[in-house]
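Below, in structure tokens: the form predicted on its own, a single chain.
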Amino acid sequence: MSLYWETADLLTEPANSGGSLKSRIFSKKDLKSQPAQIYALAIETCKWSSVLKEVVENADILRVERKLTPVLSILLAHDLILAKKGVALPATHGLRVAIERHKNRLQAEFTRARIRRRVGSAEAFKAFVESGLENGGGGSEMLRPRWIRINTLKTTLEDQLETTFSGYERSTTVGGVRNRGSKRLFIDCHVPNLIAISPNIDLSKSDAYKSGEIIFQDKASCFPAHLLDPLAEDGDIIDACAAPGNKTTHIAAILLSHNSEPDECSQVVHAFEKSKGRAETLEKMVNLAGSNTWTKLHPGQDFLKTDPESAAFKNVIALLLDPSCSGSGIIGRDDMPELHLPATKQPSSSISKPQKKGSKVPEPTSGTRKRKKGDHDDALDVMVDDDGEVTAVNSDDELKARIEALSKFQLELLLHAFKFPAARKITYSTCSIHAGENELVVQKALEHPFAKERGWRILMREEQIRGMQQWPVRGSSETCDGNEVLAEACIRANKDDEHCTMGFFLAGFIRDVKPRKDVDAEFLRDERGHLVRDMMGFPVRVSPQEENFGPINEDVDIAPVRSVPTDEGEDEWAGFGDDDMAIVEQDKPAPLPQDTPKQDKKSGRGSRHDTSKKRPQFGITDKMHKKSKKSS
């Protein structure tokens, strides 16, 4: 098999090859072994290399086994001693035979190395090395903490503090959890339900992690969903580039936290992922986190090809955009691991001979080589974006061209999001440190005619949710052409600073709804500006035809209609009163002789009959009136 040879070649490449170990491996197109398998072997061997160097040197196998080089010896020794399945070669393969011939000696030296470090067991030794104590220079070196989001779809922060993190010492600052060998916890002050723990602690095998109650997610990666803050009245949400699913499930968790009755929540999170392979990862994450009830997956579908006017998206009010980028902010992409290689012991005859005075000390052989993180030239680099696409960058011009290509796609995605008719807020984020993918994309989007036509603008700092308002690292004023308001609205995170996050960028957009039409303009007014009312006292609306007729005729005097008070206990209109009838009588012609009412002999006034007899009988035929007509 070629696994060990290819890994050895990649670890011993010339320093001017440039790039991180990961970028070197995944940029190779002619590898026979799986890149992921090579990368895992290389990283684990480098992690243990100081111990393995000691073991191989004390076992003195390089002097005996001529087929083994220093780097091959520690790769094979790693798998022989530490890998569950042992050396990944056929039993009769020359390299496997060579290393297994010294199995007992190597294991004995490994045990001595553990005892010299005063570590009690093999498991404790592994934890010792995993925590970085082996290469820590006394244990004082500061590392990045591990960020963990508490998945409130399945648990609560309080429950996790009492169970998974019950034995942890509480720290008041994130710096307090960075020391090697500590067991501390810090509750974040910017993002709810987010904690940081000491870097030497591995929870990947814990029940909480396996059940989806806790999710490993960098703090900066939690910013987009927190800034979007989907509310119950925000309708449906779209995650345009959803895989692997951390942000998708975070949206669902926030959405449900705003609903008093989560089981009755009808809002949907549309999760798009055009890569079918990454869509499978997304589906697993959504199911594990328990957000599948509120998440509609669109596997293999490109968000750019969606129809914003489709009925399926008519209720979409919020969108989260985290498009493919250069990935330049991701931690570890530029690091080369430290590699300790064993030296070949010189024969005793050569050692006994004294060195002549003034002679030069021979240069160390490749076996004594110690490779450090910064031991490479920056003239050549390899960019691995967050989709895993590898691009070799040999000059500043090539880097610029790559950033421009990415920024065009990012801008296209953002402008497409602007087209959703009901959309009111959008977050745009990248894990890039380059302004060409960040502030410049935001500026171009805001200056686009379509954005202005639809009323889109930047979400200013004072309008952001409190945690994001208080985040101190903001956008570049220089990149924003001196626009301090825009720079303050943009959110940045720098990798390897005191905040212990990855490199990240975030900006929010909100849509100013067009002002509502003046309500008063919908009603008729007279020349004095008073509302014209109908017989019932309601304002008269302007009909489309009347809008074109111009002002009301000044010769027409429309008297206001007086409101008629009614008793609270009456269920129906009681008819006109005496005063109202008097007004009507003035406009009526003189009554005919036969209609003149008879005088009441006692009072001298017209006889007062029941009010119901005076009401207009709408829809009822007057029988007496019919009889009089027939007689005539």
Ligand SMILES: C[S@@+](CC[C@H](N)C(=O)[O-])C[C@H]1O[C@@H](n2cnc3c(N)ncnc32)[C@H](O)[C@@H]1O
Second form
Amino acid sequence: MSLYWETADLLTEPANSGGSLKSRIFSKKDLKSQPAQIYALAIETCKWSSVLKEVVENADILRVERKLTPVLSILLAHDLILAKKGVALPATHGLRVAIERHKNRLQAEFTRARIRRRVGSAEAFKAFVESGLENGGGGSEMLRPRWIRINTLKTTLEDQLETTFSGYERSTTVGGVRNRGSKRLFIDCHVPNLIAISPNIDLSKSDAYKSGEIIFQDKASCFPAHLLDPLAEDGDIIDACAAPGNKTTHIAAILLSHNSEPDECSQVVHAFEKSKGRAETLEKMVNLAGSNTWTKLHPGQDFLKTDPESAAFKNVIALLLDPSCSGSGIIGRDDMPELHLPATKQPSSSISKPQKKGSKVPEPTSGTRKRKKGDHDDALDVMVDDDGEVTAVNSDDELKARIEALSKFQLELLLHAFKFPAARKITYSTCSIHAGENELVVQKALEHPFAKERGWRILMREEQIRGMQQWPVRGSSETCDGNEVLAEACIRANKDDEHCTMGFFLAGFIRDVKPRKDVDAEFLRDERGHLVRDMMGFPVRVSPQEENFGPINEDVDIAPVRSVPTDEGEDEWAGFGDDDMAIVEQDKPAPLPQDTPKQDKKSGRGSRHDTSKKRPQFGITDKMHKKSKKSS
Ligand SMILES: C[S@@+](CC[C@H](N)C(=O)[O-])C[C@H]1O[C@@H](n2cnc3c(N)ncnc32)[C@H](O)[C@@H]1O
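Counterpart to the form predicted on its own, namely the form predicted in complex with this ligand:
Whole complex next, starting from this chain.
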């Protein structure tokens, strides 16, 4: 039996056969093809299935090719159109002949499907589908709530509760929204503007989703931008590995919520994305979310090749690093994927099953090592990283080698970020569960002579923004060589616990440097760093005696070198988090520096990327501000 027949059988087994797709594949003892190959073909075809259904239907091949069933037709069409090596069958094999006869037709329909979705190139189409935009992230995950970030660049939580989520029953715990069939909502207590709703509700067709007012984003994936908490005095920000853009747009939303004059905010979020295809998706997301005004895209640019000393980055104070990783924390991987099948002349046989997330075009591998029947370890058979790379992993050694290669790259990225001369705060995150990509990378980075020379240290738990400080799941002390402070500083999220998140890791790094004086420092802030506004919505100014920031200093003053914190704790810091504004100096104010954001704006620094610069609506505070401006 061929790879295609075996995959088709597995995908069309009755829903009550039990087990995830992966466990079904790997528990079969009589497969002729390699399980990893079947799995890769199955999940990739499922991901493309809504496109392939359209292609096969429009090419009308099922009417003439009696050998092809609907599921076989999309499996073969997938490999014919998308796999590097084409259909993995001998040239004379009946199935191959049947599909290749229609090659031109299928290719043409595939191009039409791309154009209908207004995607510019084949590479961008792949990125589009990989990012979940094709299915609107609409897969249903059993008993897992859907996390939704309210995009405050376009709307407010209050507005959404009254519109998109009107009629939802409020739950006080995330567990309360886990049941299918309910219409419940939970407002998160760790990350602002984040809600969870019942798993059965699909909002991918809602106006709020289509207009970018709400963004489907796992709670844990919201942690990095929340921890980074870019303030008005934080200058420019770098998102080093940006596509598809969840965190880029989150950074912009937080930045703007802190800004007293959002219209005049000239802080820039530099978004780097090495893959050109994925950069197209990033651009779409940035535009849809309304964060394009503050985002400078660097499409196809490798962050590691940037020159930290370049004038373009002299104001970069905060960096968010969310590099490629093994993706082992991503959820949904073990669920049955959603499969759309083309209709035959009989009624449509389209079926829907829970969807699997984030993979890309498969390269059915003929070169993977032959497995001995029964010797597999389920957890090792296949690895799909968060960029969608599908790798067959057949042994502990292979897994180790893969993690090692990833961690080298991750460490390099972190050390590169340490080089930005004005940088004061960095977050490092992965959606991996492996310590090798997480705590161990953090430790190596902190131990590096360059980190010590520049004064980088870990952002300890008590220094973190309140939501992250209160988040209970922390790093592993064992992996941190018993360093409890470091372990507590590391933030983790488990994919199978009561918090209902994906598996995730996050750590913050800071440098004890004097903050630069900024115009916004003249405004009063609450303990979270948010601007305090008066009844009319105007930011409240700090009274002269309260205004105790040091002189404006273009050059960053680096504090004495500090090493990895010990259990003894720290008594001073000048990084980010709830106490950010507590860094005080008694010096008198001095004239504004040349590079303050507002002056840049006046001098016409044209650093915005030049996609459509539609002015987004602002969140409630900004709306209030505008209203009060008009009425005054
Ligand atoms: C984990 S994903 C980022 C997800 C993103 N932060 C989000 O929240 O939507 C990693 C991304 O980094 C990109 N990437 C990997 N190495 C890079 C590099 N050296 N420079 C820039 N981008 C890179 C990958 O192509 C991939 O799109």
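Positions refer to the first chain, counted from 1. In this text, all values refer to a predicted model and were calculated from it rather than measured experimentally. What we label the rigid core is the largest C-alpha set whose atoms superpose within 1.5 Å from one form to the other.
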{"property": "Rigid core superposed: Arg101 CA moves 2 Å or more between these two forms", "result": "yes"}
{"property": "C-alpha of Leu82 off by 2 Å or more between these two forms on rigid core", "result": "yes"}
{"property": "Did Ser432 shift 2 Å or more between these two forms, C-alpha, core superposed", "result": "no"}
